[in-house]
Amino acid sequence: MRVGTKQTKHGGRPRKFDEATALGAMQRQIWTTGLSGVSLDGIARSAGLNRPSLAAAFGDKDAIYAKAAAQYAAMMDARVSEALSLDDLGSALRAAFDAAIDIYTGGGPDGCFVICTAPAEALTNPICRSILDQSLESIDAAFLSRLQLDERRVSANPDELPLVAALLGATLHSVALRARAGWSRERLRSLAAGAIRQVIGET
């Protein structure tokens, strides 16, 4: 989508420039540096802009990374929602920690961008605290929903359902941060297969 930038007091012509690009390079430097890591003015040179274009379209520290972590969990959600539709608890499962593993090393050694980023800044920024509890929230809820159309293949018994589902929540996000020091994708796949196994029973 184009979006053109307020004219300055001084006239001229306006900046265009495409959001989705821009807002895409300052989630990479704030994923990249953390949010306390990179001041505004950085973030605005990491998206091509200047601080007036920067604060017109997207606002302050705060507004630019709940406008990331949105667009991030968006796509994240999508990725994850269509493997756990899959037909088989166990394909549905794999595929699902497979996905979320592509996007934690597709650009290196990144992880999860909320799970990275957002638990420096909880204790100090509630912004960052309300988007890390709504991210935790978000995938255990994820989880349940698909446990819950199999739970006769669950290893545990109907009324712990919401304790599996977080727990291989805990598992996801063990997988981010392990990829974010490095991990191999095979390691984090045996990590996850491992979880599952616990999880449906399967050897």
Given for the second form:
2 protein chains.
Amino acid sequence: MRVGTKQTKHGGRPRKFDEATALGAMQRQIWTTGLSGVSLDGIARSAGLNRPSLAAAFGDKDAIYAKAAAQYAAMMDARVSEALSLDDLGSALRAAFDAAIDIYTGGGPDGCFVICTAPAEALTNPICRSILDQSLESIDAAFLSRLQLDERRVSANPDELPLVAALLGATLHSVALRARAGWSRERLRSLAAGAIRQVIGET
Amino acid sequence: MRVGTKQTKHGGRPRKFDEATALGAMQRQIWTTGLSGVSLDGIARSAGLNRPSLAAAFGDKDAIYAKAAAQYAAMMDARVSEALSLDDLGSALRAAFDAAIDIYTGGGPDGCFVICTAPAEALTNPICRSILDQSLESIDAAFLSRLQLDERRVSANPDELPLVAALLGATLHSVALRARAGWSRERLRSLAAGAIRQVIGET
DNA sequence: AGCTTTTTATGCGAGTTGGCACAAAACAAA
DNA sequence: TTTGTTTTGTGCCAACTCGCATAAAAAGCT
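How about the form predicted together with a further copy of the same chain, since we already have the form predicted alone?
To see the whole picture, the full complex is given below, headed by that same chain.
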């Protein structure tokens, strides 16, 4: 009844790979090809380990996807939350979009890991569907909690804050898709800035 | 040098399937599983024909995807364009979103065929990437051309109409993703209505 | 009826995919 | 040194994937 990551008894042969590093390599692979677009062989190769080791350490394809998505979500959440912690609402929102756009167009594969890979599998894979649903929900929640700190600055009734948050979330979804289609940082930033202008005043 | 759809000479054994019907069945299958999520065997089964017939009539996997996407885009464009032709801008936009939401949550698989299946393949499949890019572009263009008919009604500078169109497009993208995650018609309609309210006045 | 054309339907073969078994290796504890 | 534990690496097997070859069927034309 072991899960495969920590040791219960004493010795054992040491691993030749770092778990987070290997997961990062697999995440990048799945991010590029989608989950159905790569085989376990391909995932194992991209992480530099063989299939039995892969299975023992991370489980089957679904478990690998779940772990890669969790690592991605944690990274994303950390960066966006830090950006949103800026004092000025406009600055905070701009910084949040900038952080996301950097990830969507930076060193890694274009677009958002979840938004670009989970939808294709969502109808046939409950795990992917659940990850998609939770990710969309958490994006809305992050924007909403930040907006609630500055109700006055929002050009809408207070009871419409959830709607405004969802529209900011929608903009982020769209940015992720457009990045996947090849849009440049500049065009994406311009779109995000426009959305923010619509939400708060021209301040 | 035949393409496989019309006859050049005389006779020939007649087809046992209707091309548009078969394409519709394959479209539905790919819509549900994604392109990499189904094999040529699976596509052929879903359309009720065998692989050699499939290949002769529609070509390889990429060609099948392109044709299924084209049929989907034509259907979508027809319905949305009709909705957007309503006189009142607000009614036109609401009708357009209603039409899309009906497709995204109606009889077929949840979500948008293109937005939910093309992104996963876009980085490894130029055809999918091109289809994604063109689809996003044409959504923006449809909203923009409609907005330009009622510049006065839009609560933004005329030179910002492309931005507003892109934000309506972003809302549609988000609606497609949220539908894939299981959102109900009502929640989606409410989100769309909120976006429209932000764009034009409360009229 | 005979010929041509086009589609249908079956099946083969090389390569891929994923689960699993097994022996060897590397380490800790006794 | 011996024992126990965990990982590594190779390899097997059944199923799937896909292109292709081939024969039969179903039509039109002469």
